[in-house]
Each structure stands twice: as structure tokens, then as C-alpha cells.
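Read the single chain below, which is given as C-alpha cells and is the form predicted on its own.
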Amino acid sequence: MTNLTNHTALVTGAAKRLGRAISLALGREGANVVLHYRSSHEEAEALAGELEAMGVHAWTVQADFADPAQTESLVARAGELAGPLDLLVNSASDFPPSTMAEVRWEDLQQQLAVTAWAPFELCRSFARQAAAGSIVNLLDSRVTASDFSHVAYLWAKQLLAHMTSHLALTYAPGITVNGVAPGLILPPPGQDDSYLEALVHTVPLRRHGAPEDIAAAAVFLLKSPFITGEVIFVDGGRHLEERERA
């Protein structure tokens, strides 16, 4: 596999949750990061010391992906920052509650633009500059079934695993591009972990996952050189149920 040392990665929404997981544990494996956030400045600038001091480098870039503008640029401004990038993982994502009954063009808008449009600019913008290198999507579990409580959020998610898949034919062979689709980890913003435990019954395994086990599936992706187009589900085999129920 791979050595990820002195790599140097871009992780979006890197100063919190799944994101900030993943570049600790790039970190870890010797990998420089970019830490892309999009408001949480003190976090993404607190991480960053966290990987200083585990002797690789870290810079932290701004962006909005609501603006197509800053999308468009993020590559090219962590380049200058970072140098050549060989590593991106598409992180970022929100994740509000819309309904069948209730949801609007616009929040389908917001979702296209920050959950897959974001992503696939990335990655595109990503294959220019690099002749070689790895992409991690974060997809969602959900996404070989259904969610109705979160429909524009999920359809976002089911565009960007398509995208995953012809991202993977379009950049071979130089580039992987694959998929990390998270289960029961981390509840919803404002929620605690009794969320998670309420749930537990819905997954094969009995038990919630941790950022962790996201971050190590998407470090073995991005380590592993014959692996291009596939999605792990990181859920305790939550999706096999789903799916038996859809």
C-alpha cells in the first residue's frame, strides 16, 4: 500500500466531525493537510497545531460552497499555500431535515451545490493539477435506500456516489476516486449520543460506529493503489437492512 508520508491532502470541513477525524489521522500516517472550513476558523486553526505538533504541516483555507466562486478557487488557493496536492477527501456536507411534503426547490438547490456539486468541482479542479494521486467522496449509508425525513440531503448524496463511479472511469489510470458511505456515527448537530443509542436496534451489529472507524476506511482508500470506484459502508451492515426494507 502506499505511504502517505509527505503527501500533502485537502480535507473539506475539516474543523469538526468526520472531517476533523480524517486529518488527524492523516496526520498520523505523515501526511500534510489543507484543512478546509467554511465558518469554524478557530477550530480549523486549533487543528492545525494538533498536526504541527505531530511534526507534519497543516494550513488552514477558507471556503463557501454556496458560492460557486470559492469552489472554484479552493484547489488553487491550497496549492498555493500547500504546493501540489495528492490527496482530496470531500467531506463537507450539511445535513438539514426536508420532507417530501415540505421540501423546496431551493433547499434541493443548496444541497446539489454544497453535497455534490462542491465535490465533483473538486475533484475536477484536483485532476488538473495532479497527474497522480487518491479521492475520498463521504457518502452517506442511505444512499441504496431511502431517508424521507432528509429527501433533499440524500438525493444530493445519491447524485454524488454516481458521480463517485464516473469520476473513477474519467481520471483512470492515474487518479482513485472512491466512496466512504458513514452509518450510526455521530448524531445531528444539537443532538447527543442518545440519538445514537436509540437507534442501535436498526444496525446488524448492535452498536453505533465511532469517526474513527470513517477515518480509518477512508486512509486504507487512500492508500491502496488497485482500488477505484467502490464504496465501503462504514455502518455495522445498517445499508443491508435498508435496503431489504426499501
Ligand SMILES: NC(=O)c1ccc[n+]([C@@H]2O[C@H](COP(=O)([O-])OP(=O)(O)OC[C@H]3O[C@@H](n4cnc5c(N)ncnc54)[C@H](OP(=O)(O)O)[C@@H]3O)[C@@H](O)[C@H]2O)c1
Contents of the next structure:
Amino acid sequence: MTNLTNHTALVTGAAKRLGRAISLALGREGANVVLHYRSSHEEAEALAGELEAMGVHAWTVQADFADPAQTESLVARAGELAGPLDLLVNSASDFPPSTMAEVRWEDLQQQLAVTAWAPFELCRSFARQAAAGSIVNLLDSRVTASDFSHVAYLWAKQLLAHMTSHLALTYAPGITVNGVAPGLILPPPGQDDSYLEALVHTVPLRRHGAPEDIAAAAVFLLKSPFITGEVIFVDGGRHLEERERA
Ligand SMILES: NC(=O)c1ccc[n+]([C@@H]2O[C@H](COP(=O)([O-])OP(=O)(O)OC[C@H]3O[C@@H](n4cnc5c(N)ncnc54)[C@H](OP(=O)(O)O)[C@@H]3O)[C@@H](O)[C@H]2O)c1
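Instead of the form predicted on its own shown above, give the structure for the form predicted in complex with the ligand, please.
Entire complex below, previous chain first.
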């Protein structure tokens, strides 16, 4: 798949931030996009308008991945709107702090549902309706290192990284499944750029990235006909530094 024109994507967590940048990049490539959101209805509708103005089709669809039944029905609901899907980007995620001392079973259950089970289930439902296609799962550059301030989140992302390689093998030869592992790109929702500036010293390239850097890597993998089970770290080399120190 070297050209995305007239292909149809489902992007989760699409209304804002990285999901929005990825959706716009797909639109620029000529792909139609189903924009999943949980609570950002207005932002999702506005983005759909922007994509339609670019000359592609866009739809919005709501689901809360804390409820596995809503996850299970999402691909079918997206397909009813847009027809068969052949691109899937799992970007939605939740990033609450949790430490080893305080993490609760409920925190881990919530993370597993949203950050690991939902993308896995969406890959599975996607593969049931597509003989051929491409999937990108958004991981985190710390999947090969550690983050003791967000342990439940990171454990769920590490599981998703394993799932990504298993899914790549399971759905070959028709469907490619890859990961993009962002580093320091945007501050967590509710924080400002000082969050990033305080951490830039941990990045070998001594700067943070932009949402467009992540979108470019996702589009590259979605278009590549001969890459599967791969993870691209888009993090200015931060995973190398953290892995050496771990
Ligand atoms: N931003 C970074 O610098 C960075 C760094 C490392 C990894 N990543 C990864 O890259 C991906 C995108 O990052 P981001 O910063 O754009 O993510 P984000 O803003 O934290 O979350 C993206 C969207 O996920 C949706 N979401 C949250 N909980 C949900 C739930 N229970 N059910 C369904 N949707 C839910 C929200 O949609 P609504 O707004 O509609 O509620 C939210 O806007 C994530 O997987 C993240 O872990 C990002």
C-alpha cells in the first residue's frame, strides 16, 4: 500500500493532539477517516469538517474503552458509516500518574482496558472485516525502559508492544501491524510547555518533537508494503539514553 488515496482509516482518540495530527496527515494523503472520540464531540465534528474541506470523507464515532462492549462494537459501527476499513490507528490512551507504592488493581484494570485491550480488540475486529490493510499502534518510547511515575500506564503499553508483534505474525500476510513509540512530544493534558522544557535534558537531540513527527512516522508505516512487527521510536533518541541507564 504505497498510496492512501481512497483508502479508509479508523483513528482512535482522533479529536485532539496526536490523533488529530495523524488524521489530518491521512487526509492530506487522500484517505477517508473515521474519527473516534470519547468525550471531545465538538472537536471531532470540527476536524471532520476540516477533512471534508480537504476533499476527503470523514465521519465521527463515539466509544468509551473503559466499557469493553463499546470497544467491541466500534469497528462495526465505523464500517456502517464508511464501508470497509483498511487502515487502523490506535492512538487513544489515558495517562494518569501511578506509583509502585500507590497503584491499585482498579488503576491497572482501567489501563489494561483502555491502553491494551481496546487496541487489541480493535485490531481483531478490523482483521475480521479486512483481508488486506495496515495497522499502527501508538506505544511510548519508555516501553523499553521504565517510568516509575506512571507504572500502570507503562505496563499496559508494554503489553500492547508485545501484542503488536503477535498481531503482526497472526495477520500476515494480508495485514501489517506496526508501532510508533513517541517520546517527549506534547505535555500531558492540563500541563503547559514547562513540563516538556524540564525534561528536554533527557533527550539526546535536546528538544521535544512535534505531533507532525508522529504523524509522519504513522503514515510511513501505513504506506509501507514490506514492514511489519516493527516499532519506530520517534523520540530524539531518548529511549537509547533511558535503556543505557536502566
Ligand atoms: N503526547 C505525547 O507526548 C506522547 C508521548 C508518548 C506516548 N504517547 C502516546 O501517543 C498516543 C497519542 O497521544 P496523545 O497525547 O494525543 O493522547 P491523549 O491526549 O492522552 O489521549 C488521546 C485521546 O484518547 C481518548 N481517550 C482517553 N481515555 C479514553 C477512553 N476511556 N475511551 C476512549 N478514548 C479515550 C481521549 O479522547 P476524548 O478527548 O474524546 O475523550 C483523548 O483525547 C497515546 O497512545 C499516548 O500514550 C504520546
